[in-house]
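Below, in structure tokens: the form predicted alone, a single chain.
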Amino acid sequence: MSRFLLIDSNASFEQKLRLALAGGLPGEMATISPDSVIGEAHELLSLIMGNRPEVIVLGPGLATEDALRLATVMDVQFPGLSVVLVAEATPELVLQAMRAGVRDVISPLADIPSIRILLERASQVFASKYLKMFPGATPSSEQGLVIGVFSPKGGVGKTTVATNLAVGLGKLAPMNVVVVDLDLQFGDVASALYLDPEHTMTDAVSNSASQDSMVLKAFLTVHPANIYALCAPLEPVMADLISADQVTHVLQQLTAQFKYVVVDTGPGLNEHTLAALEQCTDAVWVAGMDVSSVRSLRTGLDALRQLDLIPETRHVVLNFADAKSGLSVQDIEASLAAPIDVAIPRSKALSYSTNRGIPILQDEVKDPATKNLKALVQRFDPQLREKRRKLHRRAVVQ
């Protein structure tokens, strides 16, 4: 059984397709020669039934007429399959392809990340169609982790922690991570990742996106680190048009599609942050190494305990850690009534990477901050997660 089936004789494109799949899409790929199926429809149907693929790619080695004819046959015999045509798109060809049941048309010269994204979308379409055709046939996939990054006080490096966490998780689960900017008025996720988003949270809560997760995914911005980003609205006033219920629904949609959903919240405890907390499986609490920041976090935690809104799994991050600050880890732990799990030292390299819009974990800069951010990422590695729940080691500030 192969999840992807390529019909082509172009070795160069086959290699490009395999590299795209190797970047994080699970499943095997089989390749068959066009000569074995052109003119013999029953041979094609037999091959499809034998491989049971989700996505069929009609490669550039196929003549356009042959490719469209094969697509028509597959659309009639296997309406649930996603068919992708590899050809230079023209308005006329796209129209013919749509009539033949083709899901997408992609250029043979497309880069590997573009191919990977298209294949993932085609797989999502297959899953959606299959569930509608056979409601009880496909077991529901495991829900992803929703990791909220919180701090009642601004200026503690919360967005830096959130974006580096997302990039680090992207190495554990490529194309299966999305970072959501929930600071809807003045969010900096786009700047921190050097993105110029075409779509934002405003689009994500629209009627079309709320009713179809595939539409929602089209509104996400792809980042070179193999993650997605859902950025804050471009205008602060747009935040007033987004309700807490809409935030809840978006997070639920994303949790069903991604293994990790990282939520960068705004400062304070507004209705959007409280809505996110209700969906979170994990909370990363960020504090700076100063009295004001620690007191704000303690006050916020006390308020959330009264509301019973603290996720079961917590991770306390001490940012800008400095042994010469006049505070010790023990002092901060006593104030928070919670242990410090990760201490990120004050770092010029981290500040520089943030200003460049290239997270330090993306560049793999050799720096103590890199090591400690990786330690935070490892807390969400499935192989280490259960072990770490049972063990706490005090963070060390140098």
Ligand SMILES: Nc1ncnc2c1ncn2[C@@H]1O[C@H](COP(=O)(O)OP(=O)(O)O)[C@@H](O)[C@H]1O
Given for the second form:
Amino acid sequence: MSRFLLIDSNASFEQKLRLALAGGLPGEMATISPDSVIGEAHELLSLIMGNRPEVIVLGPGLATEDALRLATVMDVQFPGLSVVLVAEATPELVLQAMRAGVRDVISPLADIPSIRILLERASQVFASKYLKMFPGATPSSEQGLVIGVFSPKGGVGKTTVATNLAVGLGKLAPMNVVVVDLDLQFGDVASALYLDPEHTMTDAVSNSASQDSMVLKAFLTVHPANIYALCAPLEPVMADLISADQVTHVLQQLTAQFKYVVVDTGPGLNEHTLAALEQCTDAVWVAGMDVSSVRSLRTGLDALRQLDLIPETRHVVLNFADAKSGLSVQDIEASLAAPIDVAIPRSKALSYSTNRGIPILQDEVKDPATKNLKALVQRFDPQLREKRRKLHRRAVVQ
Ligand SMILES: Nc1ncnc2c1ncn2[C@@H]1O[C@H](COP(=O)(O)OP(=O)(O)O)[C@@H](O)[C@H]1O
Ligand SMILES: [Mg+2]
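Could the form predicted together with this ligand be shown next, to go alongside the form predicted alone?
The complete assembly is shown below, putting the previous chain first.
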């Protein structure tokens, strides 16, 4: 690993840089020749991945055009890196460099103390950018909870439950929650959270992100409720290009970095959903209060049990709960062969909040649905989780 990476063919500048670093800046420096990276952007990316530098110096031996191209590639792939360009700083060049994401331009004739100060500043910027991007991220030694929201049917409230759960957990663990949209064809987490994502799952499974969790995090979208979102691809056809193995890997990367990974899924049990089930510590099963919804959940659960694909901890949510539906909680529990843990009433405020893209738990709207969604969130509060293990309360439908 080298903290500073010089891309240059000019030995005299390399010597200057080494002298500047020798004056008190900790960390190694590596030099690579431009020939190996200019033609092939992926060579550069794998070199960066291998060395994990904080500061890249584009030396005076590089043609300006090549240097700016490399800077642009790095700015897109590694937005946290500090890139310094060594060139005579004309106003035109400075403007171009800024657009390419270069942090500073320094003259090849600069003296050693000036170079040292500039490198020091560049590495400080790296540290603060890194922290800003991932302020609450936990170190990779601690594994978080992976909570999947599932149901064989569409329209039963999975996305509503998943987004509210993520927002509620964001209050327990700010910046330590990510909601992942695994309804890869028609996912609507972005719309339920009123996000306009710049990057999606397509970027998250790319080579650069799958090899480096820091790159992966740069592809997440930050939501004002202090949570991150990994949104579904913008085009349904892109879903076909994402394999179950890629889903598994991205969930494992996120689990190592976040305390809570909430996974919204599409209807049915496709390969992406099965991959998610395997990674989940907790499954939230959602059923509507109608015979067909309950029956399909029972069939689905039976099939998964046979495949031994049921996550360790189960939470059953009855949505659109309505005492006048002609079904009782007891009927449904008997059909499901499982107790209902949380019942969410049919609520105008809830459907209004999804349509506006502001989860009801974000706005703290006074509504019975808010109360019950909070009860669902509490099931994942580590302090209450222990207590709950000892106690099971039957849900009450009003
Ligand atoms: N308890 C509820 N009361 C009223 N409307 C609800 C309730 N739960 C969900 N909805 C609405 O139902 C629709 C489908 O919900 P959604 O969460 O998108 O389902 P899914 O993700 O399972 O397809 C949305 O418009 C949502 O606002
Ligand atoms: Mg949905």
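Residue numbers count along the first chain shown, from 1. Please read these numbers as outputs of a predicted model, since none were measured by experiment. Basically, rigid core = biggest C-alpha set you can superpose within 1.5 Å across the two forms.
Problem - E120 C-alpha moves between these two forms by 2 Å or more, core aligned - result: Moves: yes, 2 Å or greater.
Practice task
Please check if K16 moves between these two forms, taking a CA shift of 2 Å or more relative to the superposed core as movement.
Solution key: It does shift by 2 Å or more.
Exercise for the section: Answer yes if the Cα of F78 shifts by 2 angstroms or more between these two forms on a rigid-core superposition, and no otherwise. Expected result: F78: C-alpha displaced by 2 Å or more between these two forms.
Handout entry: Value in Å for the CA shift of T90 between these two forms, taken after the core is superposed
Key = Its C-alpha position differs by 12.7 Å.
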